[in-house]
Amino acid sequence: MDDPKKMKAQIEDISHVDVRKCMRCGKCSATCPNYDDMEYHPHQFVCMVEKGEIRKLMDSNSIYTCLSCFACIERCPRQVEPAKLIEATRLMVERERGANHLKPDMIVQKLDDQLPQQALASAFRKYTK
């Protein structure tokens, strides 16, 4: 699946996320604590879904590089949820592969000293699903 309107419906269908409530004040990416390390951040995140930027955002390590931290949706003044569009992406990207990305035990042999111990916890919440 490829069509772009029918890819942007199935995201705000598992997300339950109206894209058009964003008015673009970029708080949700003021507060993201990965920010530095996403190559698209929550408040382009929220534009290029409304846009029907699918495609671009599933071949995008944001989706993965998300601490799933919810910080976002703490910050949005009119409770877009960013993380939710960003976990619904992944979700969309784990079925069309047919399985989870990575196994729990591959997931430890990428910890390194600097990752923050709430990366391990979100990683199991999303390639556990």
Given for the second form:
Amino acid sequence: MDDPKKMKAQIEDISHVDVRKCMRCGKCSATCPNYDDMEYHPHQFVCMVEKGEIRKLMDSNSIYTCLSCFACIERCPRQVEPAKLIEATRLMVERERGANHLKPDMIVQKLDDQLPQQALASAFRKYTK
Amino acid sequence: MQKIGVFVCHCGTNIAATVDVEQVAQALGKEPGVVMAVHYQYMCSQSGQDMIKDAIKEKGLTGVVICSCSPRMHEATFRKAAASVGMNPFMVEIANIREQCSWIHKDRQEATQKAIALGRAAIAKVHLNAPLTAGETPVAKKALVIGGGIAGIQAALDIAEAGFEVDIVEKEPTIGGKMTQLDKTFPTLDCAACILTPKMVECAQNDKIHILSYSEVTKVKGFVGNFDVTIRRKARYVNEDKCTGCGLCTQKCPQKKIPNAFNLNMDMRRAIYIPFAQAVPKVATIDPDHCKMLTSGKCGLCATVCTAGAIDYKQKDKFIEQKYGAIVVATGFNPIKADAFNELGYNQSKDVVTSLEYERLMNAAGPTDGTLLRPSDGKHPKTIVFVQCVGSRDTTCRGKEYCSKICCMYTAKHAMLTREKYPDTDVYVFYIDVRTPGKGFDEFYRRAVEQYGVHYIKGQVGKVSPLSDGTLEVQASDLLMDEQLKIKADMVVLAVAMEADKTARPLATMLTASMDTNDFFTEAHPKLRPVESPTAGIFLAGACQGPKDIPDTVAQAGAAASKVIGLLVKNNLKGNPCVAHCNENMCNGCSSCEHVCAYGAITYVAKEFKMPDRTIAIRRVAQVNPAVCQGCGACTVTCPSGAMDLQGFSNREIMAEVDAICL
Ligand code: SF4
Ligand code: SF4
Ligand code: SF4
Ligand code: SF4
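Would you generate the structure of this protein in the form predicted together with the partner chain, following the form predicted on its own above?
In what comes next, the whole complex appears, and the chain from above leads the way.
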């Protein structure tokens, strides 16, 4: 069964984020360019990790809709780095699943003229840890 | 042999809970020279002190050891008690068994043993203590106030009221400071000028107060009661005594396009200028960087129009030296630069302004004569967004970690005044927390919401982007609605953090006054001595000590003034007898001590000495000025020949303490 305390500790361990530094200003979410497509927003990642609600975050599509643009990290006045929590949550999902979704040799088939490089980089970040 | 009494304090449970006070008294009672050892609940209380006094009288004690809290707390109390019954106060020693023992130990046995060791050390020292007498120095009956803002003005007025001379040194051409730039003040909405300018005029008319405007302190020597201060009077190229302030020159000067700092560069002034109509002193000043006469020798128009003959292009900076008994620091604050906050668009749009700029835009004497107009196109703005905490509570390198304290209130004021004057506007305030602790403050903020319909939204602004149609897109969080907002605004106002004035750091060095990492002056004790700096004779007023609003500033300035008055009424100040002393027979004149003395207390003299072979030799030896020496002891540990010794903390006394603990 899920142990929220353990999962919280794991997320903090992977991300090295101290969620207690957050002062609930919401500047991360104010900055997020993909806000409307995210179920949980960067500031909510911070609050929910603090409360140990990791499973909800792992089940949310937010971990895939985050662009890994790091705007939230850049703008946070308290150096909390919410995107690192999102990244760590993705990693938790991957570890639990025990397998990678994306392998380097699959890339070639997926390449087309429209594909932005950023997407490739984030796809690797999201699916191959 | 001394006859020593030992008094062990329980300090309620502060000490007694961790230290077995009875055992301590028993153990110390067996030390050589100790004729009595007792313990008591509160040694510092009246009955505790009486106990010490009675014992001195009845048992004929020659020395006293108190095992209690830090000497910083009650050394003076106990020394006074001993002195009242005829014992030299320097025969009293404190063993700190609270801060250095009970508070940091958990194990009772260990703590008790340590308390005994500390007590032993104090007893060993008392054996070697000698009675000391403090010297006296006269007090210069004049105060210096550095900074002529509302803090400096209030302090000067209060000191002058008590009959003492005061000089105000102000770096700008006029006194008044930041408050002169404000429109209305919260929470009463008084017009800032209406309450400030009478005080400025009062300063000018008070014959005890001398305003040295356009001047700065360049050197400070001396000590409490006797500061020698050098002040640079910058050349203003106008003779202050002759200028009548008619302003004719300021209308005729052909150099018209100089950004006007008083209006935060939102309009222009001339090369010769009077900052604003109510300036004190009301005299013109020539800006040497822009005056054609001073830069190229071609103009001189102001001299021809000035009927008073006040213009003097040959004026030079003058240095004057003055003696003061006390110094009030009131160097104030500045808003931080908004440039670093790229995402908020300050550098990209003229319509993103700081709160102080907004203040000028609302002011009848400001660049728009008090009509709120967009700086970019002079149109009347309809939607205005205020952003609080810009750079405050910000731990990144762009910001300041602390809360700037006044922004919540002045933003509420701006929002309210805007809605009152222009009911057709939509006003949004983005906040992280609204902080309004002060008399009538929260009521004021609620009035902005409930009566004036200002939209307060919890959440920060993430981005301000100038759009092609001239408006600004404000992207922000609404945390309570869990929404991301996009507002089309005509103006954005940034409540930027407050920082200490740039002149504060070099001044603190000159004054040997301490500062925190944010360049705010630190007070001697945050609760009990809030207006004094730890350096004797230096007092603090206003935002130089930390963010402060006007009521707090005025209250603190008055408190600082009362401390100054308390100092200046004294004819003499008792010095600290625990000063360094040079054994001239041992001194080899190497100058090591002089180099290490931060207070400049050491000088050298050539003296004749009889040598063992009966010849006379002239040697250079160190001499300590006891009035300047602070007793820090740096010289005593530096002296290679062991000639320097600190009275009351001699090398022998300290070694005896070490031995008592270690042997
Ligand atoms: S990194 Fe993700 S959460 Fe952070 S601002 Fe970018 S898209 Fe939003
Ligand atoms: S920007 Fe930083 S401090 Fe503000 S809510 Fe987001 S994580 Fe917390
Ligand atoms: S310098 Fe002369 S002209 Fe200028 S204000 Fe003074 S008196 Fe008037
Ligand atoms: S001399 Fe300088 S200040 Fe005077 S009118 Fe000419 S430019 Fe202006």
